[in-house]
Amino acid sequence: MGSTNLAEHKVDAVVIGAGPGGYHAAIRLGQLGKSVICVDRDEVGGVCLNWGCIPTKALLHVGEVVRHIDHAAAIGLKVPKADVDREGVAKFKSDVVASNVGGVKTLFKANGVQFLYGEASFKSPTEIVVKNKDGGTDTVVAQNVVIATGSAPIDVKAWPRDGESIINSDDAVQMKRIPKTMLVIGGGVIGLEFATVYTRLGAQVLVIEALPQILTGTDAEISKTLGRILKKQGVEIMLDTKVGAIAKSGDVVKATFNGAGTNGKDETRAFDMVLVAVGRRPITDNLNLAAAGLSTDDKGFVAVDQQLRTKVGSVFAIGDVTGQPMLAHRAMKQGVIAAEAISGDKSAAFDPIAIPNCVYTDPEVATIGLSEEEAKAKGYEVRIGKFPLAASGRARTMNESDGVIKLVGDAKTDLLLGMHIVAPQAESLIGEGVIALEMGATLEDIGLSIHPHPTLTEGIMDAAEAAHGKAIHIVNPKPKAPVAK
């Protein structure tokens, strides 16, 4: 599609973004009968689908077989050590990508909706302006626009990315290298992704996270198991401490960082590589949002109602522009709710109870509701209902005892408030607590409930029971007595 004039590009709705979001809209649009145009600047299915949740997941897999191989002599396999061959792992991680966007454009086609490579921008509410990779423009004249444009890495500029050495997480799904050591600022989910990663494929990596724990936010005894378990597996963690100036110093790049990892002294150490992962923010720069009515707060995020319609009637946005949690499936569900609700579905309405979160380490974290500390703060009285996977068979078949399956429940009603999973498949497990807590059940639910035998999910059951001092498979806590007033 090269430069047209106006009349031939009339759509019924524009989406400027075929990440997660951008497609599940424009595909919902398409199935709804809409004639649609969805527009990026890149390849179809955005960051999720090239950089970010596919390749960084098939990179995981590659690190978890490298890990069983590792670990093969305890269950009487005789394997040699893991021999990475980077091209062929690289390769493997591009033909995953491929096949996913290819996925995508056959969906687009058959749905109808056409795809239009170009950098977009507002020219009026109703219209947009497509700068071609040919430098041709197109103009696009639609009722209605869904913004999808996603988010990018934060660069610090202190910390100056060549994306050799000092790189970010685009730079290190592209796997052009395996470093001897590797630092990694950030213990966030990106953070620890790639300190996994790079761990298994033979690197030495130390992850350094300002504040007092990793994974800010999780439920502290997750993120404390979590850190204890990739400790043992070899990454040097160092929590509550900054990391100062980085400067390279030939085929090195030298770190300065200071605080409680360091006992509050300045500690320099070089590293082959870098890996600044300090979170993401909102792509909204090239949108000239001011031509459609609108404007960002002061992080750059744009405001949306329950149906994700902007404060401009006929403008939506969804996804990480909308703000946290920045996560791919929040994005895919608000984008076919937008689409909806352009269809004119007045019922439509972005309302999720909880929305999980799934942290691809090895084991994997997943998460969804309220942490303890979280329904403390709230003012629940909390029931909380632990089992350890030191106690599943299930797990003890696959050589995979460490980890944890928490249930947060409020003593006065027994309604599940949280569930906070650290194992294997923990990505998989965590739909139980989704389902649970959009449908109002019970710790006592749960545990009545009847779990396939042997498995990683009776692991829920589990934990349920022993809220109620009725487990089987480990000894129950005494219950606490009573507080004398």
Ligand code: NAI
Second form
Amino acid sequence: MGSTNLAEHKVDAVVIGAGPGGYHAAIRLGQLGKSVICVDRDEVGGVCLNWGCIPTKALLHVGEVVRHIDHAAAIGLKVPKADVDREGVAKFKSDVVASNVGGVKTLFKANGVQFLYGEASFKSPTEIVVKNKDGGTDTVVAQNVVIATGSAPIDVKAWPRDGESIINSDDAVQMKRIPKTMLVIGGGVIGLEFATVYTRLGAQVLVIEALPQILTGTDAEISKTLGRILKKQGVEIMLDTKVGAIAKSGDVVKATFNGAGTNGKDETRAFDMVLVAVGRRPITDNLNLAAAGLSTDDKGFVAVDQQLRTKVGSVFAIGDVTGQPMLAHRAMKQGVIAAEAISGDKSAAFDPIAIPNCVYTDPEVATIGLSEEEAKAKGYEVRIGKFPLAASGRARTMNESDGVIKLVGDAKTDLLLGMHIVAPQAESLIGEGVIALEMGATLEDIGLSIHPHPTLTEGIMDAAEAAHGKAIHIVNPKPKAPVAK
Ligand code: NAI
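Give me the form predicted in complex with the ligand now, not the form predicted on its own.
Every component of the complex follows; first up is the chain already shown.
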């Protein structure tokens, strides 16, 4: 039976993908009075709402509550150990997802965005075919197209995913079971966030990272601080170590690995579950980009200019398909800029000074701008200001004093170059770094700004003061001897 053509739609713009980038673009287009259709083969909200940011953060919140219960005695509370009801936890996570998805659907309606459910591909730069689940097709003719198809976990052929004992992040978030022992391959953000969740819920977790540090690219001191804290929490971490063969054997998966973590010898261990978290890849497979006159680079990304325009002027691309960093907040802002550019705003441009990066371990890591190593590599003479959480009155009241706030500045101009935090609520604290970097603040500006007391944000002020050797709450490092003239 041939497929049926259900309908032909004519709109100003069609957005392919209803993830954070796509839904931002669609809603902003609606706000600007454009007729817009947003297409997705899956639920509204994309990876962020359905599989990534939101559900993992719900699980991490549960993990954090477990930790508070575990440590309740330290603050004078007698609380029995948390008894994890896996189904209850999974339901909490699903309810959070459902209410977020519902919110976006409401915003679509309120802004006149029509949602089409199906797989979209290009027929020409201005024509999109949408294959519905029942085999029928819709055609959308649009003056502008926004590609917002996102990314998916990289699956490694040698470690075939079965969704049960060899899993990726999409499976891990489903929480079908809590293993007794778990191997996490990849000490990146996904690996460490799930290592945190599953450790809290009772699993014994080993993280194996091929490179010499976790969170490669992050300031080395910050990465080491997090590694130390995670180890204290019971997460085993092997750096500079590679996983080779993985084989299912009955109820367990046997993995062989070798590297610095095994003193250069092959080691084989059995695990109940193996999570492969070695990166994500852009999704453009089914788009038929060629029909739009487009192609991808050798990594699979679609090239765009500052307005998010591809080389075909009427076709835009935003989010993970356009390159690193693959972060929801980058995609969101790009979606808004693309919508404004489509609506004729010539000044609309995506040109951030820096993009913040948050890792929702417990405590969290949040960074923005240059790490100390990056600043030095760029030729800056750096001025560092550090404030350990152990010296923060507010952190002590929370019984959470493990962590550090580190500022990287340019010794010549005093300008802030980077802010790096390991602390509870680091993801919120970094907002100060976002504004400071965008506004061109100096370390002195930050140190002179009166921060409320008692708060964790004071630590940022203290770190800035420490950079000038005048922090009050710590013994300031001795200034370096003046350079002989
Ligand atoms: P990633 O690139 O951050 O980390 C993957 C790690 O796996 C790397 O450190 C790599 O060296 C390691 N690796 C690769 N092959 C390996 C092997 N054979 N053995 C051992 N280690 C190996 O990728 P990840 O964690 O999968 O995250 C993907 C993307 O998702 C990131 O770009 C991130 O931006 C985004 N994301 C962001 C989150 C957030 O903002 N909180 C949360 C989750 C994902």
